[in-house]
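Only one chain is included here, represented as structure tokens and corresponding to the form predicted alone.
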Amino acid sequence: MDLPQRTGITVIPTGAALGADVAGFDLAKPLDAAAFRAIEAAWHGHLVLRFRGQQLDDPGLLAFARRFGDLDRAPVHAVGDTDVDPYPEITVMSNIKVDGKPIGNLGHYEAEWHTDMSYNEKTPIGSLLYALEVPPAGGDTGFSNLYRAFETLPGELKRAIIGKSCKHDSSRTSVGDLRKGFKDVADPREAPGAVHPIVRTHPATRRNALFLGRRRNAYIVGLPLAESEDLLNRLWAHASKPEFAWYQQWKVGDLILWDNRCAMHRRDAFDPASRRLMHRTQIQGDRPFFDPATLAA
């Protein structure tokens, strides 16, 4: 469908539980207010937007991302950052090594389902990932619609989580690497990280979504550990069902924008002999919340 206000932009839904292609706009050019409002509305409606065939340098990527808000600095990773970084808001996601040293993070491994930086008190509202080099196979990115995951929960499971909060482990990355400066923990109750409601209200759409973060070392506050583990296992088994997901098969020049408040994502592994280079940036958010008034009477 065409976006409103004669923007010249077309939105084409994927036909899956989430995601849409946005065509008709060169993101390297200035974005007027009407076009931005239309893109933002499509983002809220589809959770994940794909812009294909873009030619963006780092300043161009940051300029587009800043239309949505202030940007986070790149988080602490298992791989050390360089001493001088001209674009501290950009995280390099890559398996490429120069002189035996990785230039980016996460390598070629599978990244399990997760929500970006859910372990912080304030979590990003969205993330942007731009493809500079892609492998011939593998490395696809999956996205899951957590609105639908919440709305389709069995009644007893939905009742079991309303009003409860979960602690989100900050010690490990989405591929399981221990972050620099953190100690390993065996008991999820002792893991560091922020505590957030399991059901999260989106401030713009007023819809409720599951907010799971990542499975490892998660803990539902106030429950015996065994009960927490059982409840989290049931939630994750439901939220990771294929009917809630859509997978992005990358091409050079693809830019993906996703809503971190209502979608989680994962990545397939790929051949370590292939090269994959992505630049990611994140839009600052605020503390997740749940508004009981959004529940139907």
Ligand code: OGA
Given for the second form:
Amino acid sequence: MDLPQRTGITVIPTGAALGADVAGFDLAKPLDAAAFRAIEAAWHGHLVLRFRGQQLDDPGLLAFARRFGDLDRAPVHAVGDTDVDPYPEITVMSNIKVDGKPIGNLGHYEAEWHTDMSYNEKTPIGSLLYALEVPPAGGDTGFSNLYRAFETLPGELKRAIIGKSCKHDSSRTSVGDLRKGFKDVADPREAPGAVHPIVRTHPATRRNALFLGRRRNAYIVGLPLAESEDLLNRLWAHASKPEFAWYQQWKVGDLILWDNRCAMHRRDAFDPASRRLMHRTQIQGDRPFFDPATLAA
Ligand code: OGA
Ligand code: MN
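Would you generate the structure of this protein in the form predicted together with the ligand, following the form predicted alone above?
Whole complex next, starting from this chain.
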């Protein structure tokens, strides 16, 4: 898709269920209103945007992210002193250790499918992840289109979830580490974390997406535990189908912007002997909601 000439921006879809490259744009330079609107429209259409070959420092990353709204502070991770970046809105994602201490979060492990910070009452609308160092292999990040996941659900499953809400466990990170200050959860019904509608209406596109957040310790409110587990297993089996996904193979200078309202993500593990360093920031959002009027048509 070519955007109006004056923005100088070209959007090249990946050809998969979501994702597009945005070319012809240097993020370190100021962005005029027309260019920003073009990027935002591409983001709403493709859910995940990739900007390759960027050269950004932390203030540059934060300045671009702020065009989309106020930023959230970094989430609580497993170890209190991992996040060495001086900017409170930046989360360091890295397996690198200095003097035996991790400088960032998630290590080299696989991260399971999740939506960032979905366990909060107000959840970030989007996240930006910028690659500073990448391993020669592994550590790919997968994104999944949750509009498609919702639209293709069998009718019986759709009917089972419309109007229902799910609890999003806040005690563990997406690699399964217990967050600092949290207790282990034995029963998902007792898990700490926010409750959100399972079918979520995107405030800008008005399209509905499946909003699962994370599998571990999830609970569909009001159902007996065994029924909740069974329904969640069926929803996850559907949502994690490869046909809804696209995988990013990182190069240094890649910036990825994703929409947490309609896409989730995961990460492959990589060789702990190699280095991977990413800086992430997250755009503040509001409470996820479901608008029944979207189904009336
Ligand atoms: C994140 C995340 C995956 C990755 O930053 O929210 O899940 O590829 N990162 O590091
Ligand atoms: Mn994440």
